[in-house]
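The chain below stands alone and is given as structure tokens, in the form predicted on its own.
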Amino acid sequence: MAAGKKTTATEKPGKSRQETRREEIIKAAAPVFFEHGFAGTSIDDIIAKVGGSKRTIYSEFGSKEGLFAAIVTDNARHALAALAPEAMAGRNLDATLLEFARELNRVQMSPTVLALYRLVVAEGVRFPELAKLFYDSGPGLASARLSQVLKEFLERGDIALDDPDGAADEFVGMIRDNRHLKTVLGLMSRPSAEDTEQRAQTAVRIFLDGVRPRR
């Protein structure tokens, strides 16, 4: 029987030499950016952080912008992946909407977003091209996807909804509340787990049921 291919300490199963290296590079430059900002980061910065070479980074990325782009994406699609389809089937939109609001929760609070938030902020003005990106990548994704996600339940007769793309930033806008604004402001610690699943429930609730009672 032939033996089947080993991968290395680093490289995980199931992925490419080269989906492992991309995913390493995204991780190990973060922090680069974290730490030295957007404009103070080189790509000299990032290789003498990672490894390789500027061929590498250049030809994986494009540019540093496009490093950046890829890291903000890459957590994104964490928070996306409870609306992909295989993940949606046999849910309703309560189950579809609270994966949403879990993940995006666990997302956007974690060490890693939290600092894109805070390095966008300080130099979205200096660089409006840099908050675009971040903004198309991430947070904007998000509403459209979720936005694509509640036409398909108007489409079943689910739901009654005029505007779905503004319904979308409503509920995103509901899920990044003041907690996350304070807690990127460095006035409250991250929530726990508790709590976040407390407001992803609520955020639900009144998203579908509104806060007036029924008669």
Given for the second form:
Number of protein chains: 2
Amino acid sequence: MAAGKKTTATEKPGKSRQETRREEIIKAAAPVFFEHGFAGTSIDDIIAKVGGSKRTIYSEFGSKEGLFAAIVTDNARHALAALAPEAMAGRNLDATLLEFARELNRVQMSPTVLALYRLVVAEGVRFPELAKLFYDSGPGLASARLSQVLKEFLERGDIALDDPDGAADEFVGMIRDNRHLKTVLGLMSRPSAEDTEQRAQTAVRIFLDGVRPRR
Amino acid sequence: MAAGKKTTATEKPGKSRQETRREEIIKAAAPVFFEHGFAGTSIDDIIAKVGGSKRTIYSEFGSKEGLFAAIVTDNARHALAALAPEAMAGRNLDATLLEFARELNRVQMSPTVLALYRLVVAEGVRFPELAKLFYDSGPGLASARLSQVLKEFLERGDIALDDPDGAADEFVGMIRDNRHLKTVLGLMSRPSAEDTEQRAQTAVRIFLDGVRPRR
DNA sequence: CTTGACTGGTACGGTACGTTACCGTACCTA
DNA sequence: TAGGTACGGTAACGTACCGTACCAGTCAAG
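Can I have the other form now, the form predicted in complex with another copy of the chain, not the form predicted on its own?
Let us now look at the entire complex, which starts with that chain.
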């Protein structure tokens, strides 16, 4: 009791009015930027969604770019959190890779990450720090984690590989295949769970054993 | 007029003046759209580059969207022409795949295709027919070609595979790996020819034989 | 209650946008 | 050489943009 500030009963404790307003704005503005892009979105569009006045936005985010950066940062943090390094201790190489493929697929095919991908690819050249943030906490992190795993198995002699970093990049690319691109382009709706599982298994099998039959 | 220079521009015999003007506009406007995106580009920006007046643009392309569509279509046609189906007769599976990987890499890492990729990913939802055009004459065509090849080798028993279409998609994804994404995002300059060749060989080897050592 | 910061609503400044119109000129063809 | 067409230059038009200013209302804290 002594530690907590008294706030309005309708709001969660520990958050000032300003903080909750900030979060409301980010939450309401994100879909607008996701749909129309940076240049195609106007502050008035956002006001129409979230209510209030521009004064609040400009005193909180400083500029349209500031709001955009906050939205990308916030969404990247939340939507890509599932890729944060975990134990991923692998006795079994097959199971480890399969679980990795599933997790990566789940994350990158989520609507938020798909929208982030479109946005960051579009504006990456104009917002280099956002591009770096997205890459480092998304595809880059996934590749680094996988590379770490591959190196462990490499030391045990379970796999034979010249360039673990390169192979990790290529495996991540296998998961981000043409189906991902078609979905990004709006040419395909999200594939079914069965298709996704099937593809993950195929990718792992090819990555491990290739397509050439063993005799 | 500052300089009374003639705008003859040494026209080719088979092209009318209108055609050459159209091509000049497309050629000059493309980098502007590539750099600033659709919403971020103004007709005045293009006029500043190509000269002339807006009347010419609007009588030729009808609208800003018409000009944009013409630019994407034209550049896709030219830059992706190298992926047009050829013989690709493969006695040797390894060599065929390696050549395919090289070709795909060359095309997708070219500055024009990289710029097209950014643009189409950004505007794909708003210009579905352009997204379809790009995909069908780029990554989709590549995958279809590869699938055809895989099926031929499959019939001969040279490879063992459940889903050739899926495998083709995944191989194309392998080539379009994290290095491609980093380059798209502006986080990396184009990799050297040696690195690209190395990666192509690694991808083909993994695709054919996997990373698990054969005993 | 008083105080002070934050918020909503609205209007405004200055600029830029896409698009159309006008008009004189350069060009191609007949 | 004559005529029709395309082009260049400029300007206009209505709208929309980002960012700021002003004022009244709201809320939390002392």
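Positions refer to the first chain, counted from 1. Here, rigid core means the biggest group of C-alpha atoms that superpose within 1.5 Å across both forms. Fair warning: this is a prediction, and the values are worked out from it, not measured in the lab.
Legend entry - Large Cα shift (2 Å or above) at T56 between these two forms, core-fitted: The answer is yes, as the C-alpha of T56 shifts between these two forms by 2 Å or more after core alignment.
Inset, instruction - Establish whether a shift of 2 Å or more occurs at the C-alpha of Q148 between these two forms, with the two forms superposed on the rigid core. - result: No, because once the rigid core is superposed, the C-alpha of Q148 moves less than 2 Å between these two forms.
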